[in-house]
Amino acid sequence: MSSDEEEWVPFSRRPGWRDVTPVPQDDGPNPVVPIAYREEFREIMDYFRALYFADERSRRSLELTAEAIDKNPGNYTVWHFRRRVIDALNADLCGELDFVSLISLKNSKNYQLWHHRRWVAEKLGPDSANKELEFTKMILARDAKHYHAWSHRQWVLQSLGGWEDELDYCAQLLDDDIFNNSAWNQRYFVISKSPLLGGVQAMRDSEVGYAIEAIAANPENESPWRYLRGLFKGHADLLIEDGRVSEACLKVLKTSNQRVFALSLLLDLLCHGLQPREELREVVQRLSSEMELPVETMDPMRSSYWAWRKSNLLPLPEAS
């Protein structure tokens, strides 16, 4: 594989390639958005075309696809041909995972790379679970919100297993950065899908506590608020029954100046029929009063949205 340090040798000068006639790109007479290809790119693709047309599934094809992928990692045709070659040669799949790891060093935000990785891992089966979890962990250590890595990790867990330490892993990432929305999402994924945990129903109680703790520490953090609400997805009745939720809202409204999400959840509770207790009732009265419009000033960017939400609120029940 060519590297920046070594000088690249054109295929035309490499022994073992003399029999190949490169196939130039036929861009047609008036191409739109032509690209100013560099010589190296042009030659690699010309040689790729030659081997692909001939459907030559050989070792040198494997090498060539490696170079073509290095130059053009998004080219799905090259990756596809490489897979055909791998199958034909019965090539070493573990080594292939290493190849993908190497490519990912340069640019890991590429669908084709991850799809290829999945293809290899699927062939290797459950034995590759650990390696895949380690690989994604490595990527996430550099970028804890890497979308492809998270998707791959979820696929690995569901298809190959390895759930045992996943909740701990989420907790660790959230310790590192409580604002990491990807980690919150993964946490939700684990509690709902892990065969070892019993689903949201079983986990709800402890997770409500976990979310509320995060909220108390950083009420301006959107993630735990969404997570908390998400724990009651499809169960608004349980949402308004769990006193801790309205308590959490009240606490933030009283003590913090980061109140937007507390307000949003409160409006949600009221829409679902929450009968607010005394203290909360006072807060709600203040919020809906015409004299004071704290909602809009709290989040001026979305003031018209809050005004609209307020206007859609059901009238408060009479005080008993």
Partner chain sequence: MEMMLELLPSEYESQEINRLTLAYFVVCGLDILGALDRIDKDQVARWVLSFYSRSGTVEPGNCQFYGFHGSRTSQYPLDKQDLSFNASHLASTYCALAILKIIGYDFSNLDSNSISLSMKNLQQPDGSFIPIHFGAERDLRFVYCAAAISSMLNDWCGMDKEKATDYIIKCQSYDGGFGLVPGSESHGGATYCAVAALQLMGYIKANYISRSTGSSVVNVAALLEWALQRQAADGGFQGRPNKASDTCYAFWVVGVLRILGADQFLDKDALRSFLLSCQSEYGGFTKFPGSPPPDLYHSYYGLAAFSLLGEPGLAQLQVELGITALSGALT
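Condition change, the form predicted in complex with its partner chain to the form predicted on its own:
For this one, just the chain is written down, with no partner chains and no other molecules.
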């Protein structure tokens, strides 16, 4: 029952509650800053304490916790007691997920809500995977960087399954917003964790192409640059050997004013031993001798960092 939709009826006037003696909140004899609770909230919690102290795991206890959660979704004691009642009654778990979905409309960043939802989904098992993935999609459609939704989605995939369409979902999100760093993070999670794709090694070739295409379209977007590095994490030799990486850097350095990320990756390649071809060598020589002014202009906040990077740049061998 929602007080926003109909007049709220006090428990003292409801049939079936006359045997319950409410337990007021005990703030001690001289509370320093007593909270002025609304009368409706006060009565709900007084009756909740009565059932909680009696450990009454009944249908009315379930209904009462729903009202208490509606008024304060952050009360972890109410959520905890609700789980005990659900277990005792063997209550409808699919209906419980619907209840949580309703609460999430106004309180989607509530920790207790997500903990409770995971508890329910875990009890339902793999059959709940699709419903949970759809639930997180709904949340992410409203807030693409919702931490709780992403965390829950990853837990669902690893615990309950549903990997089949996840890479396509990431692609869809990135088609909508290529700057969505959460979607880039999820994409890496999928290629590295999915039991269906074979891991980063199996996906590296195609994913390098995907990242470079995104870089070419938006060189100022840091996410695909980071993603590209992640594809070669722990394998600097492979990063150097893949000519597409240095070529992507060269193209950005020649055609774009947004060169900071290309410079950073190129310097990493050189420090790891890249032997550049002639065209890239010319760009490197210019960076080595004249890069202070353009880099300071592009990235003044990290001018000291760039000076340090230059000081660690090994001299290039003479061209053969």
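Numbering follows the first chain given and starts at 1. Remember, it's a predicted structure, so these values are computed and weren't measured experimentally. Note that the rigid core is defined as the largest set of C-alphas that superpose within 1.5 Å between two forms.
Engineer: To one decimal place, what C-alpha displacement in Å is found for residue 16 between these two forms with the rigid core superposed?
Structural biologist: Here the C-alpha difference is 2.4 Å.
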